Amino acid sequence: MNILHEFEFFKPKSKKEALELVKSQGSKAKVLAGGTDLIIQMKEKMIKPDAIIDISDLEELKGIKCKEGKGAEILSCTKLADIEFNADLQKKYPALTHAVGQLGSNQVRVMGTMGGNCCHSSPAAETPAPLSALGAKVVIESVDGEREMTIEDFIQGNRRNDLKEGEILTKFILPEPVKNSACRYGHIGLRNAMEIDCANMAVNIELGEDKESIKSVKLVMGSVAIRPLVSQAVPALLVGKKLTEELVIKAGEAAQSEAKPISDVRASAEYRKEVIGALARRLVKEAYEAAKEA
C-alpha cells in the first residue's frame, strides 16, 4: 500500500529558519517545494527521510522579476503554473514558458515548482534543457552564504546534482536575450497524454549584424544522457554560416552523433536517436527563422 512512512515535519517560516534547519537536519531530511515528486518517491519506498522540510509557502522563495534589458530572476518556489502565464516571460523566453506548459498536468504545474523540477534532476525533465540553451543559473544558498552555477553544471546525472548538505536552490537567474537571437524547445512522446518525455530539446540561435549568418548557437538535449547534454557538434557545423537545407540535415546527424540515449518503457535507445535528429532538424530551422524577425 502507498502509506506514507512516520517522520519529523517542519514548517519553517522564513528562509533563514529554513537554511538553519536545512543544516541541522543534514542528509537525513529532504526539502518540499511542490511534493510533485517528492511524494510519489515517498509513497513508492524510493526513499524515506527521517525529516521533511516544507518550504512551499516560503513567500521570501515566491516571484518572478522580469526588467527590459535586465533579464529575469524567478526565485526557486514559483509555481510552473505562474511561470508558464507570465506575460512578461512568455514574450521574453517562449521556449522556457512552452517547455514549463508541457510538463505534467494542470494540477501538477498548479503545485509544482521549477526548483522542485531541476532538483529532481529527472533526465527527462522539461525545464533544465531550455535554461541551459537559454543561459540560466541556479543560485544556492547555505547559513554561510550563497554561490551561483549553470544549470548544466548543476545537475550531474539521473536525480544527482551539486546540492550539498545544508543547501537549498532559491533562485534562477536568466541573461536578457541577446540581439538577433531566438530559442526554441521541443519534446517527443510516444501519444498526446500526460508522460514522461521520449526526448527534448531547446536550440538558442543569434545572428550577426546581416541577419543571416550565424554567430552563435547552443543546442542542449534532454533525456539523451544523464544530465542535460550540450552539443559541441552542431555549432562547429553552423557558426560562421548562413543556414541551408543541407546544413539541416548534417545539424541533425551531429545531434544525433552526440545523443547517448538508453532503452527502457518509453522508447528504445534507436528510436531516441531518430527523435533527436528529427527535433534538431525542426528547432533550428524555427530558432533560425525566429532571429531573423527578432
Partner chain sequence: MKKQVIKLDINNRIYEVLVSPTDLLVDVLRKQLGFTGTKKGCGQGDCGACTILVDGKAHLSCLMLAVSSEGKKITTIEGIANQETGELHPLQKSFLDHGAVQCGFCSPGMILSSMALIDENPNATEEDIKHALEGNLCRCTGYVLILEAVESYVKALSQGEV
The other form holds:
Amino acid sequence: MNILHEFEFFKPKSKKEALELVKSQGSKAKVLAGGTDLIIQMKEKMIKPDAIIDISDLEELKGIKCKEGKGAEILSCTKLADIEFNADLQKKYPALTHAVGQLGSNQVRVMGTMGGNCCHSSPAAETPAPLSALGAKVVIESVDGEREMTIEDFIQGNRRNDLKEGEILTKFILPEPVKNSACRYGHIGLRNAMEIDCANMAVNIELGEDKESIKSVKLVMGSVAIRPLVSQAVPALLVGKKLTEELVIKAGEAAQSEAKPISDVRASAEYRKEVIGALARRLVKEAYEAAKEA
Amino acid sequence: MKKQVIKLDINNRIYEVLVSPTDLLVDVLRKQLGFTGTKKGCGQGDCGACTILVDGKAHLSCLMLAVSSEGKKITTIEGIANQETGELHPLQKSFLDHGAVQCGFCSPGMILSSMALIDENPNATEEDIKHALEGNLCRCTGYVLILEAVESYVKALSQGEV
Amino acid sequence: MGKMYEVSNKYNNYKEYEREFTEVGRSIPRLDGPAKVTGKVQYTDDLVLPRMTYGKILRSPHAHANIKSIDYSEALKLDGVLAVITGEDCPIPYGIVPHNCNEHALAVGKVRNWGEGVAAVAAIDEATAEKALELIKVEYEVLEAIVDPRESVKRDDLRIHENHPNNIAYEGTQVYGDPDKALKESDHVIEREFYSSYITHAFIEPQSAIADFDPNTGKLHLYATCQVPHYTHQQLSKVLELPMNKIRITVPLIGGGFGGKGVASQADFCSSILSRKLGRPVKITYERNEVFATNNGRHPCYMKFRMGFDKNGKITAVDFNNLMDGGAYSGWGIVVLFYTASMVHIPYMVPNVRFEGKRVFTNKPTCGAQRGLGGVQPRFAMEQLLDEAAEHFGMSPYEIRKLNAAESGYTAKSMMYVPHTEYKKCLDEVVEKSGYLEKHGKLPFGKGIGLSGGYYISGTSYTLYLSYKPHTVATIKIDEENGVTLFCGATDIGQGVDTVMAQMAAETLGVKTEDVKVIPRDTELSTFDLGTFASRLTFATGWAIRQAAERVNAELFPVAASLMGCRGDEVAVKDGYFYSIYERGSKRQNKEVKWTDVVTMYIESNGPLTCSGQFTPPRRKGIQQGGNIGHSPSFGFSAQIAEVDVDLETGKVNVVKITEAGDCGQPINPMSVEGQVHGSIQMGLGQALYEEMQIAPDGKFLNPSLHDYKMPTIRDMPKIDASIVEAFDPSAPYGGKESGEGPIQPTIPAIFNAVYDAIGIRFTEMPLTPEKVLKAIKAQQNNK
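Please supply the coordinates for the form predicted together with the partner chain, as a counterpart to the form predicted on its own shown previously.
To see the whole picture, the full complex is given below, headed by that same chain.
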C-alpha cells in the first residue's frame, strides 16, 4: 500500500526551529532526514506519525570536518554519498567510507543520511558497527542542551535507541585514529548489491611500538544481535599477542561464540554464526596487516 | 487534509502544483504534471524505475515527498534530450545503439542514474558505473549491454566525440 | 492477377537459395527505442482517460479460509467511493485453459492463497479507494493451509478444491518404448532426485488495467498489460457475459512479461466489472506485493529421475517422475505439466521414456508460465545427470553430449520432429571459446567450469481450446499516403517483435524497415494472433507476414514489369526499387523502377492494395495423453559454459563468466537475439543462486518485495560471451527460430555443473544459497 497516512508537514529553517518543533510535536512526530527508511515504514503503515519534521535540507546539520590530527565531525544530515566520497574520510576512516558505500543503492546513499541510518536503529544497519569500532560518539541535542554518548550506548535494540522526546541526533564525533592502528569493515549478503546484510563487522586493531604485538582490538558485529555487539572474547584472546594463523582461527571462533543471531527470511542463525567466523578471520587479518603499514 | 500550492522546478521550468503533504513526488510528476517517463515499479525504493535527478543527483522519487522538493532542480527523463530540437542526448543514443533497451521500463531510471554519475565523474570506470547503477533493476537485458552503452558513451566523451 | 508471378516464381525463387537478406539479419535498434529513452512511450499506467476513476483490490491475509461474510456498507458511505464489488459480482470462473478453469476475478466463497482478491473498490482517487478498503469487513473462517505438494497429495481430508481428490489438479503418464526393459539392460543407471524452486518473473512494470465501458453502445474497451490479448478477450467475454465483438482490448507498451502477463489479471476483470457498473473508466494498477500475490511464476518440481546408458555412454532410457507444485489454481498448469514431459525428448536422443506426473494444488499463489516453462526444471536434472554419467564413463561432459545429440531431421519417440538443429555446433563453439577441455577438472579447488545444453520450442502446434483457425494473421496495406502498414496482433513485451515484424515485412517487400508502420496489440485494429508465449512469434508471424508480403509482390510485380519492360517473373525488389534480374537499361545498370511509382500506378489503375497472410502450424499427432504438448514447428538450441568461484569460507558462489552459443537459425535482428540471450542468462542465474519466493507454513508470503526477493543486480552479472552459430532453418520463414526461451535452459545446470567441478559436490536443489553450499562444504570436510 503506497498511500501515506495523513500528517502535518513542517520544514524548519534552522536547527533551533527544528528543536523547538521536535519538542512541541512530541511523540506524534517523526523526523525526516533522508526518508529512505521513514517513507517506506509509513507506506507499509508500520508507523502513522501525525507530523513530519523535515530536516533533510538543514544546512546547519550538514557537513564534514576532518582535519589532520583532530579526528572528524560529521553532522547528522550529511548525505551518505558525501561521506562515502569524502577524500579525507576515505583516507582516515576507510572502514566507515567502505561501509557507507555498501549501504543500499546509489540513490539511497544520495538521499539517506548517517543520522538516519543510526536513528532507524535496524539491527542490520551498516554504519553502527564501524562507528563503534572507531570509537565514535553521537551528539544529541534538544532545546535544553546537548549530550554525548557512544554509538553502542545510543542504539539499544531493534529500532530502539536512546533518543528521547524532543531530541535530535545532530553530530557524530570520531576520534583521531591512534598511531599504528587500522580499522576494516566487511559484510555478507546474498547478492553483491542492494542487500540487507545477513552479517556485518568492523575490526579496529592497534599495534604496539614493535608494530607486531596487538595493543588493543575492538571487534563489532552487526546483524547478529538486536544491537551492535562489541566482542569481549576477541580482545581477551588477542591483546598482547602477535597475530598467527592459529590466533586468526581462534579469533573467528571467539566471535562466533558471542554472536546471538536470529533466523529470518534472509539467513538462518546457524549460517550467520558461520559467516561471523569468516568475517572475523578476514577482517582481523586485514586490519592487522593494515595496522602494520599504518 | 490541508493542500498547498508549491513550486517545482522541473526540466528548467517552474510548475505550480496543488499538493497535500502526503503526495509523493513520483505521483505528482506522473499524475499531475504528466511526466510519465518517471516510472513506478515497486514504490519502495528497490527498483530504481522512478529515478530522477535532484540538483544533478539520482534520487528515488517514490520515497520523496513533493512538499520537500521545493526549491530544488528536478530533471526527469523528458528533460534529457535537446529541448529545442528534440535530438537525443548521446547517452540516450548509446543505449539504443547497444541494445541496452528492451521493454524500456527501467530505461529512464538507468539513463538518469548514468547521467548523474558521468556529470560528476566523466571518466567513470566499469566499477564506478556498476556502483552507480546497482539500484536500478532490469529484468530484460541482463545489464551487460547497459554497461557497454554507458562505457561507450564515457569513452566517446573522453575522446571528445560527443 | 499476379498469376504468372505465383506460378513461375515457385520455381524461380532465387532469393530463397541465395539467402541474401537486406533487412533480415540487420541489428536495427528497436523502432520504439527513441520513445522509450525519452519517456514518451505510453505504458498502461501512464494513460489517463476523461472521468477516469481508480480501483483497488482488497486481498486476503489468509492463505486458506472460507469467507463467511463481507460487509462493505461503511466503505460505500465514504465520500468519493463509487462502487464496491465482491465475488458475487463475478461468479463465472475463468482460466487460460478453458476446460479446467477455476479462477475468479474475486474469491467466491473461499480464498486459496495469501493475497487473493476478495473485494474491489472504485473511487474518485487512489487514496480514497485505499481508505475504503480498510472499511470493508471480511469475516473469515481460517482453514489449515498446505504449502508442500508432497503433503497436499496425501491430504484428501483437506481439499483445496472440493472436486479434486487428494488435491491433484491433473496427472498424466506417458510411456514410449520399454523403459523398464531398457533400464534393466543398461550398462549404467543413475537415479537421483531434484528440486526446482519457486520463482517469479519480476518484470519491472506492475500489471495495470483501464476499463472503459460505454453504456450507450454496450461496448467495453480495455487497456491492459497483457501478453495474450486474444485469450484475455475470450475470458472477459465469458466472465462478463458479453459477446467478444462488444469487447476491444488494446495493449499499450508492456514493461516486461516473461509469461507473467500471459494470463488475464484480476485487474482486467475487476476494472471491467466496475466500469460497467459505473459507466466510467476505471484504472487498477497493482502494487508490487500484488504482483507477487498473483504472480503465476515457475512451478516448483520434485523430480525423480532414472537415466540409463549403454556401455558407450549412449542414453538408453529416461524414467521421470514429476510432482509439480501448482499453487492455488489451474492457470497454465496442465500445459506446463506436459511440457516437462516433452522436454526430456530433445536435444538428446532418448529411445525409451516414461513420464509420470502430477500437478498438485497448494495454498500458494498459482504457478504458471515463466520463460522456458516446463523446460528449465527437467533440464536442470538431466544436464547434471549427463555430467555424472560422463564421469562414470571417463568421458568429458562435452563428449557425452555430442554422442547423444539429435541432428536435423530427428523424430523423437514422442513424435516431436526436429526439422533443423545446429546443437552440435553450439557445443563445439562454447567448448572452444571457453577453453573448457583445458580447464574442466583441472582448476584449483574452489574454481570450476560447467557445461550444459538446452533447447526450446519455436511455437506450439495447438491452440488452448479446440480450434482449426490460423494462429496468426498478418495484413499488409499499401497506399500512397502511408506506404506500408502492417497489421498483426502480436504482442511486444519488450523482446522487440514489433521491430522484427517490420524487418521481415520490409525484407520481402523490398523497402526499409524504418518505413514499415506496425499496428499491433489491439484486438479490433490488428489482425488475429494467439499471443506471446511459447516463443512462437518470429516463426508464426514470419510466415504470415511473408505470405502477405508475397501476395503484395504478386500484385505489384506485373505492374513493375510492364513499367520496366520485362517479364513479371524476373522482377525483384530491394531498397525501394523494383528491378529486373536480367534486363539492363541505360547506363548498363539493371532496369529499375521506384517502388512508390509502382504503387501509385497500381492504385490508380486497380484501386486499394491490401493482402493478408496466415500461419497455422503443422500438426503431428501426439500418440499419448498430453503428447501433443511440446510439438512445435521447429526448435532453437543453445549451449552454455559457466565459470564459477566458490568462496570456501562463506559458501558464496560467484559466476565469473558465461560463454554461450545459440542456434536460432537465421537471426532476424542479431542485437535483439543477444538481448534475449543475456536476459535469459540473468533470469537463470537468479534462479540458480538467489531467487525464491518464501512461503511460511501457514501460507503467508514472507518476501513479496523486490528487496527480499533477490533478483540479480548489475553487480551480480558475469561477463557474457554470447555468439550465434551459423544456421538457417529451411522450414522457417526467414530461416529464423526462437531465441528467447532456449537460452535460459542451460544456465542453471551449467552453474551447478561448474560448482561440482569447483568443490566436488553435486547439488540437486535450487537456489544454490551460500548457506547450502557452506553446509555441504563443512560436511565434506568432516567426512574426510
